[in-house]
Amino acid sequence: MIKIAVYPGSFDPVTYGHLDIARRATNIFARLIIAVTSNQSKKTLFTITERVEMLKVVTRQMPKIEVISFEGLLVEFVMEQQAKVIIRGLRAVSDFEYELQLALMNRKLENAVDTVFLMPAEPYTYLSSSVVKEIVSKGGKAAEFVPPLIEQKLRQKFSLTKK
């Protein structure tokens, strides 16, 4: 039985969609490692340390979850953690082609690692960190998209960057 799974991402910031996928994964696996990475193709709003700390706070009531940052190849990190599964969320068909390419490349790099795709609950299928940042940057409310701590941190970031 596979006991450990890794849920990688930039989580800039974490949304209720991310947390929904994490909850679903903990229903399947004994332990879930949320692996926070710096995606070099994305300019992040929060530092990797800030993202890890925020995730630790919003997942503290989920004892099966551990939050760790990492650099380098995902499959190497997965193997170091003695995991065999990568969790990826699929919001729409448009996500599938990109995610399939990643899954196949990860399998090519390490045949022992599989990818499991999970779909979020319907209210989160349109949700992304980018959309949330856009809403908050324009003064909108994000309470239905992110936990209160995350909305507060977003508001602080945008008030600092506007001065």
Contents of the next structure:
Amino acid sequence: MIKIAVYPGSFDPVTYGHLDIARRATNIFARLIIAVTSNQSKKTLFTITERVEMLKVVTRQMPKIEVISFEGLLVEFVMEQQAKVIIRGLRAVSDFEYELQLALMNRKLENAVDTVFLMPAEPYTYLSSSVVKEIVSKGGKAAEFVPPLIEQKLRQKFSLTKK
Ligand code: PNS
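Okay, that one was the form predicted alone. Can I see the form predicted in complex with 4'-phosphopantetheine (PNS) too?
Full complex below, order starting with the chain above.
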């Protein structure tokens, strides 16, 4: 019986799409660890401490969720947590090639770990942290895409409001 799953990502910042995937995962697993880390090919807007803090606040009504940051290989973190499942959201075919590579490489590194893909609700299929950052940086509204706290933090980052 698989009880613990790890949902890794850069979460820069967390969106309603991520929260939708996390909620779906908690319907399947007893405990979900949201694992915040750095993606070597992305420079983040928020520090790891800020990303973890924001995730903790927006998931505080979700008792099955714990938010942890890690450095190093994902599969090693997953094994340390006594988990065997990685959760990833799959929005469109465009995500597939990258996600397939990640899943197969992780399995190659640690055969005991498998990746489970979950599809978000339709309104979130075209949503990404990058798009939200761009919208807010240009003065657009992001209320449909991120919780109010995250929109506020984005505005602060882009100096569009008082700190
Ligand atoms: O949200 P992202 O940026 O798409 O997440 C990618 C992430 C962080 C899950 C991936 O870059 C990762 O697992 N990084 C940890 C280092 C690692 O294990 N890399 C090997 C993966 S094959």
